[in-house]
Each structure stands twice: as structure tokens, then as C-alpha cells.
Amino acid sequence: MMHEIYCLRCPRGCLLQVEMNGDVLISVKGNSCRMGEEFAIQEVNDPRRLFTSLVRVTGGKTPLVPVVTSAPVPRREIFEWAKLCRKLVVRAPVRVEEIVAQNPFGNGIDLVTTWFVEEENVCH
């Protein structure tokens, strides 16, 4: 069976033709660099993506801070990461690359911030 997928490894975005026989990869065509073949093999065997989301902040100038996983996570775990983000609340100030959840699923991948959130100044 032939599948067509777009390669996400470089800006070229090659359209790959992946030939499969059941679960066995037969061939990869359409890639213009070796990263395309590596991407196709991983996409067929264990598709992964960087997960990005927002986490609530208390006491900050903004109510949310953007976060990303420290490494690509299996696509089947994306909803678990989303559930985790809905539950988390961090206290301002929040620094860039601050770990807000360390290895929450036991696979060595952390959830880190990508933005700075200042503490809100309260005037009395």
C-alpha cells in the first residue's frame, strides 16, 4: 500500500511516497535529502511531535505562559500532555525555559516555558 506524507524535517516539505506491506516499510521516494527517509521511517514506526500549549499564571502581568515539551512526544500521548496543561498553574515571575513539569510521564521529557511573565505590581 502506498502512502503520501509531507516531510516536516526541513523547510522543503517534500511530498514522500511511502510504500508499505502491512507494517513493513518497503521504500521511500520523493525525498530530496536523507532526512526525508529518516522522517518517513519514524513517522511509520513511532510518529512524534513537539507539543505546545499554554499554562495558567497567577500573580503575573499575563494570565497565561506558552510552554513546549523538551523533546518530541509520541502522538498517542498528545491528549495526556493537554490534560496536564489544563491542570497546571504557575506563580509569577516565570522565566524562559523554566521547567513547569519535570518528567511527568516517566519518559524523560519535561514541559518548559518559552516566554517570560513578569510579576504583577500591586499598588495599595
Given for the second form:
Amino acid sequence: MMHEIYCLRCPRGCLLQVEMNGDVLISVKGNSCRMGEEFAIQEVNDPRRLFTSLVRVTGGKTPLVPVVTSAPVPRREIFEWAKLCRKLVVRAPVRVEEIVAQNPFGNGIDLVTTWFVEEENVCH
Amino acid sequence: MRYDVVVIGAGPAGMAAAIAAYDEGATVLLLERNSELGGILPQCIHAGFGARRFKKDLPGPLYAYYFVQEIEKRSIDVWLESFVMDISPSRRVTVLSTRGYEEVEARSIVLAMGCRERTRSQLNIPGTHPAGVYTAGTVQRMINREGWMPGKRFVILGSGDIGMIMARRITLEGGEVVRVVEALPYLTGLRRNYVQCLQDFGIPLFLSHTVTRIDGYERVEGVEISPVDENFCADKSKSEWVACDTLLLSVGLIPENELSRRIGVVLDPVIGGPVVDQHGQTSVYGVFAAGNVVHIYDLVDDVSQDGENAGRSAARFARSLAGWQEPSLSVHWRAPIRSVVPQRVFLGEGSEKSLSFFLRVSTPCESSVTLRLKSEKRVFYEKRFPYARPAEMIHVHIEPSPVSHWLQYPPKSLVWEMDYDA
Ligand SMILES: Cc1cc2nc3c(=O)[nH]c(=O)nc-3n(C[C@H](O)[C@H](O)[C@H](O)COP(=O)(O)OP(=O)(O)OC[C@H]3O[C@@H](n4cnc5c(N)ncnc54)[C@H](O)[C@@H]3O)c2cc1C
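Right, the form predicted on its own is done; let's see the coordinates for the form predicted in complex with the partner chain.
Let us now look at the entire complex, which starts with that chain.
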């Protein structure tokens, strides 16, 4: 099987021609460096992406806190992570790099905050 | 009140400038109209920041946070919710804040106001003026900071990075992006964003197409999309009407230079940012500039580095006001190079170290190109690049710097040129 994919490892974005026999890589063409080959193998067998989204916050100065997965997740899992993010609610104050969901899908990957939310001032 | 260095804008450029100026021994005031530090980054929740500086793939907010921590470690004065209204040529800065109206005296100023987006009025799209036409950054703010979806069915005009990144965000939040439309025959953002943001989600991209009409009275009801030729002339006979309730415009950023213009800073006519030298010095004595206010960067790492450079120079200027009105050489360039920053090379003290340039081309050259900096007599830099694309700025670092040579033998002209196979 031939696959045509763009390499995502650097901004250059080489167009790779990847020849596979089942799970076995036969050849990679079109790459300009070693990373292209590594990427092709990963991308064809198990494409992964770093997932970023938002989680609701109660009692904070802003209603949301941005989050990221602690490692790239399988691409087919992305909508599961998105669904999880819509369900979660955390209480302010929220600090940076706080874990808001620990290993929710059993593959050792957590959901971590990337910004902070201060508590809302109660007195006006 | 009096400070050595006053920095206007607390995005990555301004924060880096404030830190570098403080570390050079200056007293620093950082002014920001928002209620928090970080500039645009807290709303850029996607990853792809900091690959060079931190050797990690960081989301925008985390990248900003590392700088916020550095600011907090130092006694840099930070005024939030403080809008700079005016600057005088003698470097008095007028600030409007919750405390009222204040004036601050600065020995030097760093302009780091970032950029703004092009809007519908700069595009002249015919049709009605209903609700539901937004710029991509506005929608980014609504979704990522305020927590609401401004529509259900979107068409995105422009294939820049912010537009593509928003296509993915909208899809993940349950919205539908029916189409991304680009007038140019090529993608204006990075290919990696095309793959991760459009291809991954099956969002179609239409190159050489544009939106030729907006329909709807209360709210957008649909847009007309037509193919365009190389002169951007639309062929209405092949147009197609697409139902949608929101049109997102991602059609470019413009450096934010209202303040610069008021004090007479000379602006580059192509880019719209101040003409600067390698220290970030503008044409106004004691006024420096860094980041997207100068030109639109693709990588935030470069913005931070630019900020550091300008901050350090501003601090040195504040210490020794003299010596900064030396001669400088102007830099020229030829097509297909579209722009070069810095546009001038300062020949004064402290300029002999390395010299960096950022270049952008106007059309994509997919085969190898040769880039050259020369005077009438000599070639100072020559290098081959595998390709040159408008979406990717070319960063050239010249070491050792030829400035000492130019001090001895000032050239009449300094030109960047590029050989390529058309
Ligand atoms: C809407 C938008 C979305 C973007 N999205 C992305 C993205 O997704 N990915 C990416 O890599 N890059 C993105 N960028 C590019 C991004 O701006 C740069 O990478 C980087 O943040 C620029 O840094 P900066 O410090 O020059 O400007 P900014 O981050 O824009 O910071 C400028 C700061 O100056 C302040 N300011 C302006 N005028 C005044 C005044 N008169 N008084 C006081 N304060 C003032 C502003 O409030 C702002 O905080 C985006 C830019 C915009 C405009």
C-alpha cells in the first residue's frame, strides 16, 4: 500500500511517499531528513497528536482554563478527549500545570492545565 | 514618575524586553491595557510554541507563563489595565488606567503593541451586513476565553494559521466548518496546520476561491463562493452558494502602530511596522520596537528574541544617551524578496557582534534558491535554501558581523537578492 502524507515534525512539511506491506515499512521517499522516516512509521501505524482544549471553571475570574494532554494521544481518541473536557468542571483558584484528569483513558496520559484562573472577588 | 525603560504591551515581545532591560540594570515599567500579562498567547491554547527556546511543544498559555514567572522574580513595575494614549517626542508617556490619567517619563521606550486583524471593511466583500461575520482572533477569544460558540455552521475565508487552527477548535467544540476558502493558489499557513487542523477532520480547502457575496439580514444565511484567476478576478458563472450562519475572516494581521505614527516613527510601507535597525531602534531617538508591532512573526521564539534584543538596547541607551545618533546604512532588496527587517544597520558602538535579518518572499519558490547580501564590491553572505515560501520567514544569522568592515569602508548600497528558477 502507498500512502502520501505530509511530515509534521518541522514547519517545512515534506510530502512523504510511504510504501507499506501490512504493518511493515518498505520505503519512505520525499523526506529531507531522518525525522521524516521516523514520522512516517509512526503516522502510518499509529497517528498521534497533542490534544489541547478547555475545561469549565466555577468561581473564577474567567470561566475556562486551557488544558493539554501530557503526551500525544492516538488520533482516533481525540473526540473522546473533547467529550471529557466538556464534562469536567474545576473550582477556582486553578494553578498552571495542575492535573485535572488523571489517566482517564487508561493509557497513562493525563489532562494538565496550561494557564491559571484566580478566584473571583466576592465583595464588590 | 521616571523610569529608564518603559515597555508598552505585555505580550511575549514586551515581557522579554522588560526582563532583558531589567537584567541590564535598568529601572523598568511594563504597561498593559489588558487585565493580565501574556498578550495574545493566553487565547492561543493550541500547541506549537517554544520548540526552539524550550525544546518542547508548548501551548501558547504555558509559553507565556514561563515569562510571567520571570517577570515576577524581578522588581519590574507592572501596570495592568493601563492604556497608553500618547507618547511625546521627549518620551513622556500618557497612561489612562483605573487610577485615572498619569504621565510617566522614560529615558527610552520599547513599543511592543503587537498587531491587529484585517476586517471585512478592508476586503470589500459585497452583500448585506448581518451579524455573524467575525475575524478569526475574535472567535478565538470567544471560544477560548469567554466560553461560548458564536455559530453552528462556519465558512472560513483565508488559509492562514489562525484560521486553520480555529477550524479545528470549532470542530472539536461541536460546530461544523463546511469550507475553508483561499483566494491564492497556495496555502498561506503552514502545511502542518493543514494536516492537523483540516485534513485530520475532513474539512475541505478550496484554493483559488473567494467569498463574493454575503447574504442574510439579521444573521448570515449563506455566502457565495467563486473561483478566481491569478488576478483575483472572480468567475461568477461558476459560483456556488453555501448555507452557513457564520463567516470567519482570517485574512492577515497588521502591525498596531497608532502610537508610533503619532510620534512620527517612520513606517515600512510594505509591512506597516516601524523601520528599525538591528537593535530595534526606530527613526525616533530613544524609541525602540519589537515583536509583531515591527512585522508579523510566524514563531513566537523569534518574537521573544526580538524583545530581548530591543529591551537590552533600550537599557543601554537609557544609560548612555550619547552615542546612539551615529550613521546607519539602509538595506535594500529585490523581488521576489518582499520585505527585510531590519531595514537599517546601525554602525555605532556595540554593533560589531552578530547581525540577524528576517526576510519574506512574495511568491512560493519550491526549488532551491540562493540568498545573497552584497554591496557594490563584495558579497557578505550567500547561502542556498531548499525552498522559500511566503508563509515562512527566512531567518539569516551573519556571524561574524560585517559591521566593522562597513565602519572602515562604508558601502554605497547594501542589497539582498535571491536567485531562483521561475
Ligand atoms: C488574534 C491573533 C491570534 C493569533 N494567534 C496565533 C496563533 O494561534 N499562533 C501563533 O503562533 N501566533 C498567533 N498570533 C501571533 C502572535 O501575536 C505572536 O506570535 C505573538 O503573540 C506576538 O507577540 P507580541 O508581543 O508582539 O504581541 P501581542 O501578543 O499581541 O501583545 C501585544 C500587547 O500589547 C498590548 N497593547 C497594545 N496597545 C497598547 C496600548 N496602547 N497600551 C497598552 N497596551 C497595549 C495588547 O493589549 C497586547 O497585550 C496571533 C495574533 C493575533 C493578533
